[in-house]
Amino acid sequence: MAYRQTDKVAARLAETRAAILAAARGLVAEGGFAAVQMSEIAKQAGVATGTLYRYFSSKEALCRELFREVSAREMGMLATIASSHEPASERLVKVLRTFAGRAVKGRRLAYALLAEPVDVNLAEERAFFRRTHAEIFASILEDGIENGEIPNIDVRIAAACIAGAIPTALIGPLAPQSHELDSNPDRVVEEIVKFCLAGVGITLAAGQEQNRERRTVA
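Now I need the structure of the chain on its own, in the form predicted on its own.
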């Protein structure tokens, strides 16, 4: 009779896998992908080092899965905002602020995902992540053009430019040795938002500017 995995065993395996990924995520958030060591992950996850290899064939495979998991969660959040029924310009502002704002708050993990030198496998994941990001922007821009909120532009090129501009602008501020975000992180986020909006012909409304100033002062 063929072995059939029970629900209890499946749940335990899933729990162990989640613990391994959580431990790896913590290490990346502290020191980037370079800080990931299988022995330390095993220690923090409460499993034997050999057990890790039952779930992930190598450190590279583990890091790639972690990259996918974290990126999928972030992209899912942005996609939810993008698919709401608010005006396209408001959705665009929210997606920009959410992406840049979350990167600033989780700066070490964000730097690892966006800019840390990585092997070819993680570079491929990063490229896929950026293309997915561009698709989210493209969907908003298409709605905005259709509704007359945004001038008629080449959506594909504009979306790719925005998706590339955000991580490029964040590389310096997010870098481990940088202190740019220590005093006024909101300024970095809002400058990115304004630049991206200007690129598609949108200017922040007076009320939105005032809200930004209040957040910055606070």
Contents of the next structure:
Number of protein chains: 2
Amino acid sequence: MAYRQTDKVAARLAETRAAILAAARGLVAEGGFAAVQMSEIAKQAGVATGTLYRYFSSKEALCRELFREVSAREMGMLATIASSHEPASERLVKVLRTFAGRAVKGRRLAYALLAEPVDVNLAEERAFFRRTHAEIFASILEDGIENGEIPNIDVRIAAACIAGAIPTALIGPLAPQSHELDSNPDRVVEEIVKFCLAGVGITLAAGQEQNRERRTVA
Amino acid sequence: MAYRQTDKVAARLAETRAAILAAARGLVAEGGFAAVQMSEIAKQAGVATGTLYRYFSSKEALCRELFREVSAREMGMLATIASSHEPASERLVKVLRTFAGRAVKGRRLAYALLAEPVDVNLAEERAFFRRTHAEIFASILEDGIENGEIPNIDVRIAAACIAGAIPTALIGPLAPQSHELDSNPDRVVEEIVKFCLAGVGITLAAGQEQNRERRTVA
DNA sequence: GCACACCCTGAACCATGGTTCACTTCTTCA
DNA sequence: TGAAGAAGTGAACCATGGTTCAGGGTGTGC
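Following the display of the form predicted on its own, present the structure of the form predicted in complex with a further copy of the same chain.
Full complex below, order starting with the chain above.
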């Protein structure tokens, strides 16, 4: 036995790996996946191009992992809210607000995750990401229908509509101007959430609305 | 004056040009813009690669023109409906049904126009296309609000929601399985339209619903 | 400190696919 | 019919950017 990786080395490798992913994440946040080049990642991470291939078998693999890492956090947040024990309509409102709110705050990243033109392999990851969203929405809708909070609609279709409406209205060419989103993000988010809720037959109660107003002013 | 283009030649050139665009359209309809290669277009059109460059300055120019040609037809149909003199809610229903219905029928093409990953220059064309949709929706909504058919909402945001919901729910990873769309396209379309109408505060009247039922059975 | 395995390097390599261009073929018209 | 200009050809060219690999450096265990 002439060589065995020590903890110190393992830690250093993990660090390098993290640095590579961090560099890639930075590039994505700046210019989307389109701006990600292996040579540039390497430069930003402070390693040589070839080194990347000691950690990831290909650019595709690297991008996939990055995509998963970033999207998993988002999905986790939504899933947590969705699995709480509140009434379905409450959960739906929270999930929609969270989804939309986070998309506004991290628009660049949200664009990369949701809307940016990417190639097929990443499109697969994205499809999973979006499908998960839709499933989260659908599960809440089902609960709501079961206990009569929501009228009997096709949950899969409604969920897909929501999953399409929110990103489209917030990012990309149909989104409001950036300065509007920056100056008054809550108003836009609320308007979109209102549309989606109305789409599934829910009208915001007065209390929820007021709550919103207060937040907006604050 | 040794050479002047005759009508016959002009006609032939126009024909070749059309053949090139038709070949490209065929490729797009089959495999999206990603499947479009200059050499393949040339082969399908029965000309040499170099010839393409006598008609279009670049691949980008060719694809742009193709995109415009195809999308102009779609936008024209919607615009015609939108500018009729019926009540706003009627027009909205018709526009949504047309938009969704056509997308289902020509799913492959709709995918290419609306959802397929494409590169930046084409994304520009697509942005125009989608913005036009949203404007059509918005103008109808405005009319509806003005004469009290529709509650007072932010029309731009609602329009963007609609423009996002319909394609997402019909094509791409969140769409129903293809066989479901083929066996019962009207049901899916109606469900989506219902969501969008509810989103802007319209409930389908009984007569309109019945109308739908009849069409579905026929 | 020696041998061995592992890690890092970055310039060279290669695949892809759009674009060019020297050449051939076709049209026009005197 | 033949000279001039337009249209067509397709193999060669080239830019881009992911991937490889031979060689040098670093850790490990004896």
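If you superpose the two forms and keep the largest set of C-alpha atoms that fall within 1.5 Å, you have the rigid core. Since we're looking at a predicted model, the values are computed, not measured. Residue numbers count along the first chain shown, from 1.
*Any CA movement of 2 Å or more for residue 151 between these two forms, core superposed?*
Comparing the forms between these two forms, which are aligned on their rigid core, residue 151 does not shift its C-alpha by 2 Å or more.
*asked:* When the rigid core is used for the superposition, does residue 45 move between these two forms (threshold: C-alpha shift of 2 Å or more)?
replied: Residue 45 C-alpha, core-superposed: shift of 2 Å or more.
_When the rigid core is used for the superposition, does residue 17 move between these two forms (threshold: C-alpha shift of 2 Å or more)?_
Yes, its C-alpha moves 2 Å or more.
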